[in-house]
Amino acid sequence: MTNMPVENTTAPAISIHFRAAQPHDGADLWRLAQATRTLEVNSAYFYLVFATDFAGTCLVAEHAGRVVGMVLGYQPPQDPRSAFVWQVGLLPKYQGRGLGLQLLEHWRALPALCHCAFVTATVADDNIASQALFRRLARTHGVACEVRPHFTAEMFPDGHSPEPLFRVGPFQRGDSSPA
């Protein structure tokens, strides 16, 4: 897809390559999810399915040929104007460089998603970093970030905390190219 230098004031600039997922990425995406130490890790099969059947709606970020970040998502059948983020993940050493927002920007620009007017995601109440990321996406584009109940604690079988739905948008057509 594209190479972008990523900079911040505390780390040197690095060149990141963003592209749609490919079937051979499944194992790397699973390892990345584990390495973040913050994501709920799904089965290896899950990541293979996303890298294969949902490849067009999943983004991989590479540095020096290594997978360092991802956005896994899909387009909900009941809401074709939305793109749903399942997971956003970065290796710890790549965090704090503004790469999370760049991941979302490049993900929105994927051909399968560039027509979507909204970005949605469920975010646990204690996941402050993800909440800030989706709010930053909204601020960057001057659009709303609506938060409403979605998955309540009672819906989970394992004591999981609630996950409200974040709905960012509407984005205007043509407002999906990375900044």
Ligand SMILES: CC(C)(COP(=O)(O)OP(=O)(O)OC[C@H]1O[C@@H](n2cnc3c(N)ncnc32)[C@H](O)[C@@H]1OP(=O)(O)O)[C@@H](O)C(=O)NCCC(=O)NCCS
The other form holds:
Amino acid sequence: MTNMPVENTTAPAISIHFRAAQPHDGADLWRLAQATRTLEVNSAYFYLVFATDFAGTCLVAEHAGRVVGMVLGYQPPQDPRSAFVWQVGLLPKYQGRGLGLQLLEHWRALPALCHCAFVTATVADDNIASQALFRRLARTHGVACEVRPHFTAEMFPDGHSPEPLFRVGPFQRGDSSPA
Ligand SMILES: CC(C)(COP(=O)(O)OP(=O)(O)OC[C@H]1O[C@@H](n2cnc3c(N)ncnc32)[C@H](O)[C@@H]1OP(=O)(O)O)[C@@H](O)C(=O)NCCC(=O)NCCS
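Rather than the form predicted alone that you just supplied, could I have the structure of the form predicted together with the named molecule?
Shown next: the complete complex, the earlier chain at its head.
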């Protein structure tokens, strides 16, 4: 898809290649989820399904030929104006340098998603980086970031903490080109 230098004041610029996922990425995406140290790691099978059946709505970020970041998402069938982020993650050494926002921008620009008016995701209360990321996406585009209860604690069978829904938008048509 595109090559993009990423830079901030504390880290040197690196050239990241962003592209849609492909079926052979499944194993690397599973490994990446483990390596983030924060993401809930699902079975390898999940990542194979996403990289295959949902490849057009999943983004891979590569640096020096290695998968360093991902956005795994889909369009909820009952809400086709939204693009839902199931998991977003970066290898630890790539976190905190502005790349998370770049991931979301390139993901939104995928042909399968560029018409979407909203980005949605559920984010646990203790995931400060993820909350900050979605609020920053909203701020960057001057749109709202609404938060409302979604998966509440009682809905989980395993003591999982609540996952409120973040809904960012509405984005204008054509407002999905990465800066
Ligand atoms: C969540 C994640 C993708 C964000 O990407 P990132 O490149 O680190 O974030 P950015 O540098 O673009 O910064 C986005 C915002 O998050 C904040 N942030 C980043 N890391 C943070 C941390 N560890 N703690 C608190 N805030 C953090 C930044 O300050 C920024 O907020 P600001 O605009 O208010 O200053 C990345 O941190 C990550 O991979 N985390 C592990 C996996 C995960 O938790 N995924 C989310 C659940 S699906």
